[in-house]
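One chain comes next, on its own, written out as structure tokens in the form predicted alone.
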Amino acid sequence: MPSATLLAQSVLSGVFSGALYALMGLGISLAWGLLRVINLAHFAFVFLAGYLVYQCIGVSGWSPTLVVLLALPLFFVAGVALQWLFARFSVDEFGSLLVTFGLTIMIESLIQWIWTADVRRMETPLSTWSVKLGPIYVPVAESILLLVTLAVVVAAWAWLRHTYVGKALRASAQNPVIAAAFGVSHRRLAFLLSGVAAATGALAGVFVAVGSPISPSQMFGSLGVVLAAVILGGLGNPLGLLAASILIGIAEALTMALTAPSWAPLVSFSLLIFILVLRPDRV
């Protein structure tokens, strides 16, 4: 049996790892809840983000503040030309998931002919900082990055509940017709919409890129783990969203502490499967 400090640590663990999972998911919870667009390319946007942040910050030395200031503009750009692409080919629900799967996979070629498939890791004084309380070791990259989480998740569940985008939002994707009559345009709230999750998803790829080496590969690795977190929060729904992730990413690091970590990934899975035989309506 595991010590006490070890569990604890896991759990620790876990929380980081929700987080990142919840940073990486939010961009594709509210395209899918809101927009009604399966867009598996955010998996690609935020590798892609974490491979020009190793780049500009790790190998060219540019200041990691520029990075972000530039990296953000620039994938909400490249979300809102992903949208006017689905909007201009009228493509649905299920065409955004095989349009985007192959775009993920054209995204993840580019990534390995500039870079190659080697691990790559981005050395900073950042990812090897933690400060001992008690027992317990807390890295000081991934509290930023729990921090940054639950700034950019709250803020998220505030702008739709609160704000007259966010409330347009919600009335359009319930009934678009109605929304319409009332003055709401539906596809300038999705270009907003598309931009906003791309964005999210290059802020999630800066702590990719810091917290651990990085490779092509993972790409997929965490499409699996993320889409369940998805799910399971409910479509849409940043604060369920986050809930769902710091579930899963406890249960897997407790499942690693107390059996092996090939057992992992099971725990993801298995949550997703339970639920969607109970409440199928939840997609």
Second form
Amino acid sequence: MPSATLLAQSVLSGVFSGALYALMGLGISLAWGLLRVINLAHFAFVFLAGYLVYQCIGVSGWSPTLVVLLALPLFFVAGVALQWLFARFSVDEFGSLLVTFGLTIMIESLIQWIWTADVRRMETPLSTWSVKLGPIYVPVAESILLLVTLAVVVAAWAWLRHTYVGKALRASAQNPVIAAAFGVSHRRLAFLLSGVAAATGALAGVFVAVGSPISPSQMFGSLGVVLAAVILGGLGNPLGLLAASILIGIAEALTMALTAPSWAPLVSFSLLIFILVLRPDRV
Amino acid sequence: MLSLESIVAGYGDAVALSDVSLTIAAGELVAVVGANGAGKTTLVNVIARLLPMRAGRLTWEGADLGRLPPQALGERGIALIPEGRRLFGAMSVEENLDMGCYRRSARALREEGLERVYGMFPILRERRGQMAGTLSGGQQQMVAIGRALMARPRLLLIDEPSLGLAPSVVQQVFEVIRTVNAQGVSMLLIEQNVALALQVADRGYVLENGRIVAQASASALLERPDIRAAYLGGV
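Could you please show the structure of the form predicted in complex with the partner chain, as a counterpart to the form predicted alone just displayed?
Shown next: the complete complex, the earlier chain at its head.
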């Protein structure tokens, strides 16, 4: 039996990986729940943003603030363009899954062509800095990730719950014809939401690059666990997504501490299958 | 004033409305009655711009509506109470009412509008946080009416408000229709309950197989033997 300190350290690292799952999954959950678009290319956006951050900050030495301020609007535009494609060719829910899978492979190839398939590591002062709280080490970069994720998730929740645009998005997802009769232009709101979703993906990309070494094939490694969190949390439900992500993160970390690291993926996929059997209406 | 001239509309190859002409003067309550499948809901959907028309002319307050998207009608003072309520079921009562005042110029009047709707239907104030989909049919109809009133309409399109409701609730709903009409809102009322509709209406049109077969003042229609025989059980 591992010590209490080790278990506490595991739970903490589970919370941090859960926060990254939530930040990666937010854009997928919003687009799936409110636009009925299953955007697998969101993972490619996350990693593309991660590589751009690596290139601009890690290699070229630009200011991190500047890079984030450039990346968010850039990926917002990419999200709008993607939604324009879906609308232009009237892509349905299942079609979006296939199209974005193809797009993901294309972006993965592009990343391999530019940065090769080798693992890249960005050295920043944040990467290794941690603070000791009693017997527990708290990594600073992950703490910032957790705070940013909390802020973004709560902001997304409040946006959907308390603004006219958010209510209109939810209304339109339930009944586009009647929403239109009350003045809601689904087309314009879909562009906005898709842009916001991609921008949150870019933000996740920043933390993917800062947190650990990256390689192109990793984008498929996180796909299953993030989709599990998205479905478990409820589509289009940011707070549910955050809770589900942290739950899965902790379950994985404890599995690694108590058994072996190779068992961790089993936890998230068992959970996913379990949910799909018990609550098929969630998708 | 609303004016329809020789409207033709349908779905696929089927023609649901042929050569329908109809007018509603300012402040008037006009009923369109007819059997199931006569084309009544098609008529509402054409006016609300939810269904394109194949021929004819649709004008409101002198402006041509025929090319406008449905989103533009709220700004022009037209609101819809659709058949079967069609609420946003996974949103709360108050969020549904908020969707009524979604267009910018209506948002400033939100608080006043909520007070008005809750004044008419006090039960909705108690249930304001409840998901609309979990309400009873009568309460859902109240939300549908409230949602449309939040838009501050000058013309209200009301499609089958009595459908599936208990008689006491139908009374309450028609009471509100009468009150709102008395406040100067023009209305197009679609009803299968012909007697009820003609009792509150100023004028009525009878729709059969997509054509207008009779039009007169509501009281005159109620007196006509053929209408009584076809729609009022022959008494």
